[in-house]
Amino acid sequence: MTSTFHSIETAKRSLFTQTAALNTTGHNIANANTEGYTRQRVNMQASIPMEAYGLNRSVSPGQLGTGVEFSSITRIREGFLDGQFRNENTANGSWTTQADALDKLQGIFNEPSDSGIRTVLDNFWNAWSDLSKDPENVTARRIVKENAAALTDALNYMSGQLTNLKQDLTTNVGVKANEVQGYLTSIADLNKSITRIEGLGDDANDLRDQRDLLTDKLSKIINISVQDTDQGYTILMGNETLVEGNEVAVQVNEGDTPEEQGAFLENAFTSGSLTGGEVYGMLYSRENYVNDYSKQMDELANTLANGEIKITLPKGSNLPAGVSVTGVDGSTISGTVAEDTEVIVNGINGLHQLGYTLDGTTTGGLPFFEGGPPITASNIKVNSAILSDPSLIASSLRTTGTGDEEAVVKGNNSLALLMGNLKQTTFLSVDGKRNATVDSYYSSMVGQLGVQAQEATRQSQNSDILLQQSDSSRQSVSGVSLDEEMSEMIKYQHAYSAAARFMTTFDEMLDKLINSTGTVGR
């Protein structure tokens, strides 16, 4: 036989069940907004039905229902889409930082640009054939000599600027290890938490999201994989384990200065366990572009000085006493040239010292350029005599007389004129793999340049789309949306209105049996 009050129990399971359905709702609106929470539902079943009571075993058909209740509360959430999210984020990661890195380079370059490294140039260029005009002037001495100093000037601050963006990508790269680990340390602790709390049979849910969160943004500056164990999360980037369970595995930010508290991520980018994400992106940028353009740059320094072209000596020229210079059919000349001779010089340093100058003397000019050894981007600067006294500059290559009545032909502009026609003349680098003019050979620089910047670009707008995609996906399953939880709440607070309306209606029959019955003739 049924219990009397069977049915008020039956409604008080309803009433609290729809309830906890109904602060599940409340709870998922509150953090409609709130980044990384994962909306959550509240599981009903059928609570477990009964045999109608009785001394014998009950005849009555089928077993009697009583209620309903909630087995558990939990997230909506597909872990595929989880790691399609974070393989996305570590490769927009990469290409952000790669494309913000060539961003910076292409602003060091300048160009097109009045004060880029062209336009020095062909000023540089300009000023020569200015000198030719007039060799004795001043002026257009002083002017090649400003002009020169501004080439050097911007070699050295391009160098330096290089030379600082290095720094600043080996400098964050500290900084995002010391992120990384607050990350793993903050991961392990609630993997503890998460164990403990649900190994007394509750869902950590909130928890559970915050843990989610810190991976996600972990995933934007590493690669890594997560394995979801009975003891939490294992994260690894490559082969190496970061965290298992509540432990951290290893001390990824270890040392004081940036560069120490660095290495642990060099390391890894070296033995290749680190190929994805913002730290990745930094190594990068800075090993294969940011030290591949300080190196062409120091090489087109050292061409300039030094590199070997091949000129041609007007006929007449007289080369200065213990000069001598190598002849394109391998002859060696010195003194007069007898006629026009094609010959191989070093770089606009050796071109310098076959001239004269305007000292008076008879000797051979000075290296045009110093530095180094070898000559750098960074340390090229104008012969600092030159830079004293511009009438060092040669400019002739002509003397008349002969022993010492030898004099300077100072109004011969023939080294002047092969100077300012270097412009077209091709340097081969000074470890031979390039022949090619200094000009081109900038602009070539410059076009390689264009063109990473512009795929890394593209490969960034690329990667925003896809990881905005992945986020669209996992938000259509994991996202609270507004209007679904507003329906929701309706279909529960209806539930909740007739589970109360039934125990009323029950506690009427109850008081009406109770109160009412057997009072006939009182």
Given for the second form:
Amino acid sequence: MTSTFHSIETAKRSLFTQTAALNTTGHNIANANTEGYTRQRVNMQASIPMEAYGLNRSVSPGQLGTGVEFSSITRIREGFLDGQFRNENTANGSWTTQADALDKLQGIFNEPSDSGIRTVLDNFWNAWSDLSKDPENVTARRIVKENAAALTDALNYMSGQLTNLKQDLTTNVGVKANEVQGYLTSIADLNKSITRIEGLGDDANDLRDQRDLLTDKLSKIINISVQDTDQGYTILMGNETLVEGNEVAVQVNEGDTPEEQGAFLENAFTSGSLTGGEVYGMLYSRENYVNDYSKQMDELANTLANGEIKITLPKGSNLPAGVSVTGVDGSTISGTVAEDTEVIVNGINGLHQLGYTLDGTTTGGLPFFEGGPPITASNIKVNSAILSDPSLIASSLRTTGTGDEEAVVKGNNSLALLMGNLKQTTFLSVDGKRNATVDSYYSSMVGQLGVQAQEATRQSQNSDILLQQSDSSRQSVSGVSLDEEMSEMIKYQHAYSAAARFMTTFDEMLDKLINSTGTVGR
Amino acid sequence: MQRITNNMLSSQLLLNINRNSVKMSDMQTQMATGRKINKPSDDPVGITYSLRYRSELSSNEQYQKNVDSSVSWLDYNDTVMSQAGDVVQRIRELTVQAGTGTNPQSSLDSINEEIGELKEQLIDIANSTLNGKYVFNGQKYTDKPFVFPKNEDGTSNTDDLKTVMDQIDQGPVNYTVSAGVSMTVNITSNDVFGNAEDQDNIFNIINNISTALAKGDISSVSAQLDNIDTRSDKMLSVRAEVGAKTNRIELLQNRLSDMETNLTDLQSKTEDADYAQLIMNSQIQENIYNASLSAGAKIISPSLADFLK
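Starting from the form predicted on its own shown above, please give the structure in the form predicted together with the partner chain.
Starting with the chain above, the whole complex follows.
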């Protein structure tokens, strides 16, 4: 026999359970647009059935159902997809920052344009060519001076821009370190809360969502691997443990300045445990792109000023007293050149010192560029003496007379012609590794930048798509579908109504029993 | 079957719309600049060509300027040579006239006077300047070459020709007219007027004629005719050389201008956007963009909630 009110209890359990399910549906709908939210489900099960009791054992067949109860409310989520998403997110973070840095580099180079290095270089060579037509003319010299200054300005400016970009990247690493530290602290706190709550047998669904969301965000910045332990998430970057249980294992952003704060991540980059994410992208861009182009520009500037070139001294040239050059055959050449002679000089500086200026002296020219040593794109300047007195620009390779009578032949334009022709001359870089015209060296640099930027852009676009795809597969499992929730709602609503109806039915039964039975003859 | 959620729809839509607008913005940049290469990554191979063409165009422009300057030198040389030729021709006529043997001394004196004038004119021609440059003084063109001492009557004394002519520079004035090619644009005074020691140095000839005329030595006057003819021939050959150079430079001028056309053409092929194609693609892209927007509007709004009462 069952209790009289057994079914009322059953109906009540049903009402409670359906209400819980409706509540959860409402929670799902409410969080349909919450970032990182995972849909939750009420896990229902039939409650423990009763033996219909008898004297010894039940003689009634079967067990009597006692209705429904919910054992847990759980998230619907797949850990594997999380791992996949985080890997894609790390790759995406890295490529996006690299593409961004390369885009900025392209902006710095600003080619093709009428204001890039190529244009000022062309103007510089052309100015010498113009000077060769009027070597005795002060105006032509001023034009050479101005164009040379424009060239050094452009190199200085570009070098400054590269340094700024480098500095920005370093600063950003520090900022990101702060962000990482914030996430790590929150994850450790959440580990603690989740362990506490779940120790009591509950599911800390919403806290788990938060922890996963923070882990997702962390995976954009650095490469992490996540181990789900009893103490919560253990987070590692390479071999370095960042979070274990409720402890943050390392202080990522120690220090006050961005440089100091970034130091941990910089070390991790050097030691090889940082291999992905935005910070990796920044450091990689700084070390491999910005530094590289910075170096190449320095080399360009130094080569222009000092790189070895072969030039042909025209017959009749006479070198200033005390100046000698090495011929291509290794001989030392000084004084008057009897025949056209191919010699080796060190860049524009070396060539300029072979010639005579217009200032009335017959000593050789000054080094055309100054700075350093070594000369770099940031310190290259036109010799300050030349800047203040353009007549010190050497254009002639010839003097007449001897001793006190020696005078510069102003109309000799041999040096200006040689300078103008340097555009087609190959320069051997100061380190002896590269042999190319300045123009082709520069354009190969721009071409290289183009390839790198194109590659990074393509990779970042691809990783966008991959990220979107893996997010989709995750969403497909965990995301809230409003249509689905509406269906569920209807289901639970009807279940609730039916349970209520069941209770009403039973109520009416009891009413019949209590109020309408045993009233014979009344 | 994959479960689709509302957020998936909207984030996919957002990604698509974003990708479409990136493409549209790219096309708009191309349309605004008219170039398909706006940054190196647009075409890394193309950019190296583009830089080279731009650089070569810049050189070409400079060569054309240099060629123009060369042409004005050569034209001026020609003009000066023609004037000098006229003078020598007149001297020859006077020499022939004086040599007929029927002239009284007074006529010879007046011929001598004209010869003197012609000498002054020749000195003026020898001291011609172009843009302030003495064209017959080689690389020392800032200095006046033919500076003769003056006689009492104000005429130039060319007796000590060697001292004067030794000061004159015979150096070439070279202009760069194309990559690695330079051209000598001046002509030297020795080629035109002869060395100081030469029998047929034009000033020597004039001096000899003058001296002979003053003495009435007709045969000596006539003896100079041969010298006049050889000098005249030499001057003509210099003039022919100037003419040949002018031809050469004109060819070069044409070549540079052809090259400019070629380079501009190549540059345009590398850099320039194909407008017809671009406009069409842009139209298509715009349609796709609109379609993705309107599709989005249709996908996003309706849900089961709209149909349930």
